[in-house]
Number of protein chains: 2
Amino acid sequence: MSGATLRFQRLHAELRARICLLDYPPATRLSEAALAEEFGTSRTPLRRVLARLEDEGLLESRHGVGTLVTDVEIGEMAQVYALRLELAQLAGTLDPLPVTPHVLNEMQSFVRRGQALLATPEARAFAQLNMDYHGFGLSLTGNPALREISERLYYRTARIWLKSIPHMDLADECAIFLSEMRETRTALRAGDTQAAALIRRAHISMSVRRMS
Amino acid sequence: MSGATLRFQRLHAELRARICLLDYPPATRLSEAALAEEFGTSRTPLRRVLARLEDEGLLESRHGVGTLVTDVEIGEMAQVYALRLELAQLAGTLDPLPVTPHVLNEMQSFVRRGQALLATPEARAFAQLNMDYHGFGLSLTGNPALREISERLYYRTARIWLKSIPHMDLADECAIFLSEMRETRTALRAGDTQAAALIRRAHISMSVRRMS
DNA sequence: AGCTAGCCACTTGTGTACAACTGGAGCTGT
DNA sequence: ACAGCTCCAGTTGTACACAAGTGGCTAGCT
């Protein structure tokens, strides 16, 4: 992998995280020049990153105006969630990967992080853990296309939870999340990736209902 | 929609069609400078188009070497097809749109094009019709995310049929395609979008078997 | 003859100046 | 006072020159 590609992926992941963790709330106007200077490059490579984020629906560039962070509403995202539900389930049936000891170790560490979060609930830490956990979930399917698509749609909806948390009970959310991870751990210990996928689907579905 | 955006979409669609119709066969080396001159722009806007095609898996740019058209093999694409099957079916269940007279008219014109194709079979015309018909199929679902994802995966696998046709019977393929469109017309006349989606899934599945 | 090292034509990646464009501030006329 | 016009600071979009990198060709040595 070339240095340019690595830098691209680094910047892309970094800016995506800032958007999805609401460091850049919706309607924030980003400056290409400022970002370029922050990351020590010129506008040219940075614009490629911004163009991709625009393709992914996280940004919108307007000539003469600026680069704006898109807004997300639970209503508009209902259809994306409907699709995500199906994709989550497909991860268990299409090309499930065998559950290795390494996977179980990772799962265990996620449970521990969930316990720590429940001890001291914090919205941003929750969102970060959820993001990492989603990436872990993708590693359970051997279908690259499904991984790519699921990731794309996940990041499109990722901000909604953080936007909704003021109207929800953070402690409850943490407890539910930990509970999901424990159930999933049980399923994975039994080597049942399909069950894990169904658990995931169920919890996404219930999460959407709580946010609505 | 701004002029720059329109040009971007035009160039993107044009180059994507050239790749998927094998005007640019796999491993073809494209020249940014030559393409820029052909389309009357500088390399800068063109590179944005190429970057997106690279994101979509149709191109691969290597520093110092060139921009290469990616290769596709039925084996590697099996997993993409597996996902496409599910998505095709979901188009009928997730957010099916009501079948309007306009839809039926379009369907009828596709059947006519299919008849014309059967009269004088031609591989490239088949591929073009298939491409247009796929776009029509997407218009039957009201879920934008599903449309976007399905389109993305369709164009990733679109070249395989054209690559496989030398080992297949073109006349048979045309007859089967026309048959599919007639079945779909029947389903749509009954207002049964879900049935149309299942027909689509079945024919994608059978098409993969014939190509393998 | 064969092999190796260096050169060179050509490609994509980057930096930078400039063009195109927007929205608002401020001026002006009524 | 206010409506409308003009100008301008600031932004993204484009063009172009140059840097970085690759692969093959060629010359020269063994």
Given for the second form:
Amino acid sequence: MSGATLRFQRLHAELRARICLLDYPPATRLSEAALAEEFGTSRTPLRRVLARLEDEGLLESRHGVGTLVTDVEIGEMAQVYALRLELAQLAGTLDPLPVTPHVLNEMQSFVRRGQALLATPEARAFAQLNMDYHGFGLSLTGNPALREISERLYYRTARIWLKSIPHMDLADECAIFLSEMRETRTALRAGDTQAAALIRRAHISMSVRRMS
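Condition change, the form predicted in complex with the DNA to the form predicted alone:
No partners, no molecules, just the chain.
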């Protein structure tokens, strides 16, 4: 992978995370000049990143206004989550990768982070852990098309959780999340990626119902 590709991926991941963690709330106008200066890059590669984020539904360009952060549409969220439920299950059956000692060590590190979060609940830390854990789950399948569409759909609605948490019990959500990770650890220790995928599907379904 070329250096330019790596820089593109890192910049895309950073801006996407800022949008999904509400560092850039909906309707925020992003300045190309300010971002180019912050990241020490020219505007050409930056525009490529912004174009990709727009294609993913996280930004929109308005003539005479600029590039703005979008908001999550409730109707769209329901449709996206319905599809995510089906894709979560497929992750355990389409080209599952072997459960290696490295995978188990990663899983254990997530459990430790979940334990620390439960001890000191914090909404942004929960959202960051959820994003990282989602990436870990996708790493268990060797199907690139499934990874790509699952990632795209996840980030399209990732902000809804931080917007919903004022109306939810954060400590309870942290406990539920930790329970999911512990169940998944048990499944992976048995080498059962299909069971791990079903656990993920069940918890996505329950999360949607709690947010609703």
